[in-house]
Amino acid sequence: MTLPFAPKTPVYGGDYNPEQWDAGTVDEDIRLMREAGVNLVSLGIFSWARMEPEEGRYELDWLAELIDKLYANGIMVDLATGTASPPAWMAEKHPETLPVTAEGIRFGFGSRQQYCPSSPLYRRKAAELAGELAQRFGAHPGVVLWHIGNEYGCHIHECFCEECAAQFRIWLLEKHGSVDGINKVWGTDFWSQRYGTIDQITPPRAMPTFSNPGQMLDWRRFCNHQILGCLLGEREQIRKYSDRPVTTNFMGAFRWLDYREWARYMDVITDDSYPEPSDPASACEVAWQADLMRGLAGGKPWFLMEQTTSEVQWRTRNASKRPGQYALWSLERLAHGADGVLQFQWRQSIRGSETFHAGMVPHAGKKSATWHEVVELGSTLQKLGPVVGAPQEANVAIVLDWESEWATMSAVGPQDWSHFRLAREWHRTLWEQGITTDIVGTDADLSRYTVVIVPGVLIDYREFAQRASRAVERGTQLLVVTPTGLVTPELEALQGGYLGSLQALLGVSVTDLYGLTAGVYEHDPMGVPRVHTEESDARDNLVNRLSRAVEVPGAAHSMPLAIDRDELERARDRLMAVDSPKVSLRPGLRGQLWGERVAMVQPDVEVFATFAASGGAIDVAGLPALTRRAVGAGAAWYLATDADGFTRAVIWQLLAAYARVHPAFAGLPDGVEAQERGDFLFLLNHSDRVAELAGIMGKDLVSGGEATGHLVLPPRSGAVIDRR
């Protein structure tokens, strides 16, 4: 990350919306913000209305006198396009820039982001916009950063507009050719969808049934490329009269746009993260996010662009951060990669949509406990210069890939799937057990890599197989988790056995899906989902004289596993040299909602454990549940089922043990977590208890303290020991 400006300490502020305020209160946010150690905001984000009262009339001299005031107190600006939010006069003027539904409905003037992303109009007006800022603010030494748009696809993610059909005809025609193209990869043969002309396609509008797989992939490619689009023509006309670096906010493992195409635009990757605070997993999202964007950033450094201090306005029930939490989840972005902690906002609106959405500063101002949290955040992060711009490493890697989850998006069948949640749950078993991960995409160089998850990637990818086998070659374990190579890029089902370009690295191929537990939802007759759990179905079955005497595996609420105890046991005693904790086998192994019958397509491959002859696996009892196939220097493992959390943490002993992998710092206290960044050791105590930690070594420089064998970290709370 390149910045025209060198910070000492991590980037600290947050979105500031000026013209919601009168001068006075302006001058008095300076203050304030220099009280907070704030050294960058981001404006303009939400101001196109102010920028541009009336078509072709800009209004920027208040921006500049706003600029200059903020510079002239060591305050950075990252400066927004401020095309989120296109104003009343383009709606009056030019409905057709508004979106329009599936159902047809063209939506109304008065929320946010109500444009149509393919709008020759919208593109055009919002460029201008962006070139007049660029060739204004360009070279002020106080705006370091371009802002283009705002969370792009959040609310609009795909408009069913003409504009867009006509748009989607010409897309169609580039990728495929021709329409007699279009018909081979979507298979409209099939419930006689052939189309006879170009014209006759449309966008995939309201349907009775399922839309055509092929068509929906197809589209979600076309929104991400037209959305995509209106970015690209906003940064060209920025680079005209700007060399400043330029951004946009992203949003997690967000699935409608794909995020490692768009990473190619960016010269610094910033994120939008709020995780829930009443729920017990929450600092795993937060991990979660931060190891994919430190993925998309390519190992560097990045921002965290908007948070809450408190609580936000938008959820049914909307929970504040526990006293602490602000500053732990922010230490815990830093510790995961981050040079910068921004809010959503900085001073909380009295008006609007997100008027009790929290802000540095609240309604109540000076006399809350959430402005103490933001200066007392602010001066921690002032003692944390060394640590901005260090690296951090990681010989784990988990790999996503958006074009797999839109996959199963678009196909029908075989079971409601998400590759990204897979991924998210191997993710936590990791966290959990205290190893850094990356996130990387199919085309990463998996070589550099001890362990590599492939959980789901459902399409089958030639080039990431052979990948994968050069790095296996040189000592990587790699595991492989089902459903993946399902499908070609164009949703074609492979023929002679899934796993297509990977059957031959893991000798194994699988013959037949086999789907279980479908039964634990039922529909009553008002439509209302009733939940199966096995309390109620025994209670049911005290009475349910007929069906209780029928196996049905699809109904049954886990798939069992049977291991091979002697191997685990083996592997464990080569785990316990690199100081990882044990897990118990008492409660036992399980997959959760699919299974498949594996066939070994090669004499080497070990089978680790099998699915065991009960619960939802009884029509695969015996058959391979877990391979493991040797390959040169490494291994290439096959998990045929989606394990629970504790058989994922099982099978990772495995993994760890053949490569070797341990965390970063063994023995802490439950809730503790530990991320080392270069030289400084992350310590984060997400518990409500004291923790107490032994072998602890170094200046802790939250505290300024020195650690000397012993810590102690209260609830919610972090350290960050220098170790130079």
Ligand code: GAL
Contents of the next structure:
Amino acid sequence: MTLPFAPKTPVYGGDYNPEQWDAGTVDEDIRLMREAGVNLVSLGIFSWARMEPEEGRYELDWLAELIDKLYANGIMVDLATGTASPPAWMAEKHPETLPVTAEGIRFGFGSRQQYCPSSPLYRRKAAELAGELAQRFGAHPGVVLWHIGNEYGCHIHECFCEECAAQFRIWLLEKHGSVDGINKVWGTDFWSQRYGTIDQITPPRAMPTFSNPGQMLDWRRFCNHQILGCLLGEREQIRKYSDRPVTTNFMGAFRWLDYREWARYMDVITDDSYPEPSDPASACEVAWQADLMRGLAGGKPWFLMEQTTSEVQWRTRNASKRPGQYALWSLERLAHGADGVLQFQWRQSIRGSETFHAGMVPHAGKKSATWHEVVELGSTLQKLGPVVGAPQEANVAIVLDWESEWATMSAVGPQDWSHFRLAREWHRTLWEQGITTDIVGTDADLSRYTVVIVPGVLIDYREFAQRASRAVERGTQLLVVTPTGLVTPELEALQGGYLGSLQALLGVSVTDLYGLTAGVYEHDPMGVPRVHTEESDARDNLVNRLSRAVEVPGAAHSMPLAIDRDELERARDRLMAVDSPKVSLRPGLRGQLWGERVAMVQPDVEVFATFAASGGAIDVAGLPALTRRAVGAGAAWYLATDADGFTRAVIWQLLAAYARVHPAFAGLPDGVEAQERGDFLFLLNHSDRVAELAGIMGKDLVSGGEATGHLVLPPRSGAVIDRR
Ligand code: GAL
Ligand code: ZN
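Moving on from the form predicted alone, kindly provide the form predicted together with the named molecule as a structure.
Zooming out: every chain and molecule, the one shown earlier first.
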């Protein structure tokens, strides 16, 4: 399967914002695009002010000329509807379109994305513009894709204006039926929050302390719904006049918008990804976002809509990419299922807010090292035609659920937590161990996977539990990690033991939450910055006669877990089918931040690890921390703490041993990632050292050379071995 516009080589190009340049520069741009092997540009993302300079007067001839020129030069267009940045006349004539903060401040004009997603005027004008564009260009052979809006929600993911309040009320009544229905679900009988009429309900504006959690969760859902409504309004107009596929650019695991829902309206999934180059785990961020996009695309190809060739300008410190890293991370996206990479932006601005954001054509032009890398990657991609459309198969899945992330954010306690963080950390564990992972929703067919990880899915879903049970029966190893199954989809706490619908399968239930260790927190649970150091504690304790005698396990930094090492080692040895590198158990296992009192509800539960009699969980010492229950051909595991990275790796190896899952390629030097995509083996050297690889046979599409067992990869470089 290929992208709907079936390119023969991966797509390559960038955001093209030609309104910044004179005609001469545009001609030079097209020459340079050809030189760099560009075959797709995103046009018009910030062009509303040029497309409709006055309300109702459209000027599209300049765009027509440009699209023709690009097309004549073999460059396809991803045509943006330009609606991410409404023009000045809108703010002037219709100030009610400007978004309002929780504190009641209406934003001004002069930046971008300054629109209220509920504004009827904004919505109508945006849809009309999309319609104009679709009528004019919807059948142009050069326009292969529609780019609706841009990074929805990036700056404004909520608006607290009167219009949003009115729409929120309508949405609430539709969902809950009546004011009483809302009162019940939100639990407004507590704190005297009961509403008498619908008009009394407002968005969760600035408040003295915690907002009602039910209100917050519904607000998250409503905001997602409103912003999606903007996209759908434009999409409808486009569909009237054009049959070209539509997309909007996602931003990885962006927590404010439920991309799983959004993906249903996309013909092509595209993503923007800006990992921090000065973080050694950035290549993991690349993989995580890419794996998520592959999942959202449901196996169909996706592509990268934005990355930077080098530095961005919006961090406090903007590290540049190291030599080779731009191409390496681009190849990494392809390794994880992308059919191309586009960058923000083609020519680096010389004025405005993004002047110091790298581009494909930097300020120094062809003299720059960046330009050299841009051209080099272009020529590499032209050699990777065979990879286009190749499928990627994973045996392991991690469940990611936006509703649970929202529920976790909305609930006040029990912990300052993020389901997405947990999911990402487990993904990292697998990535570091060379395992390809799918990121799936709670509605996924789990029996396709030999291992499924459920990292803190707060909401208890009955159907998910049923699907999980069937998968386990058929052989899946399912690992459920706390905090999972604490609330219903309407945020009502489960009674009679947590884990709800999963209890029967896991064979355990959670009777008490325990722990709250200081762990990685920089502030204590009350939000007070932690200024104590061990040294200051010790000095103060010379004089603190009363408090120095009080033990506070909850302030410990970790929760050691007790395991029978020999038994665990033997289990692993017995089960490991091949000798993939084994993690030593010497450093011991550890939980952090959170622990629980776990009770057995089935007799046949094995305990792999218990909380130890020291550290943060001493009060639950001896109780299970990691359990396993064999069911049918598989097993259901439960982890009652937030494991640190080392512990996750050990647990993974146990799961892998039972599931007989191996890395795509074992025995690689440190820093080298291997990913299989169809018949192609991607080998990516993320390290600063030359990597020598043994046992590699086949043609390397990148260098054109033939590997006959031995392959040398320079620092920060990649190879794509054709194994057909
Ligand atoms: C994205 C945005 C682009 C550009 C880029 C810079 O958020 O879509 O227009 O601003 O960031 O990194
Ligand atoms: Zn609003």
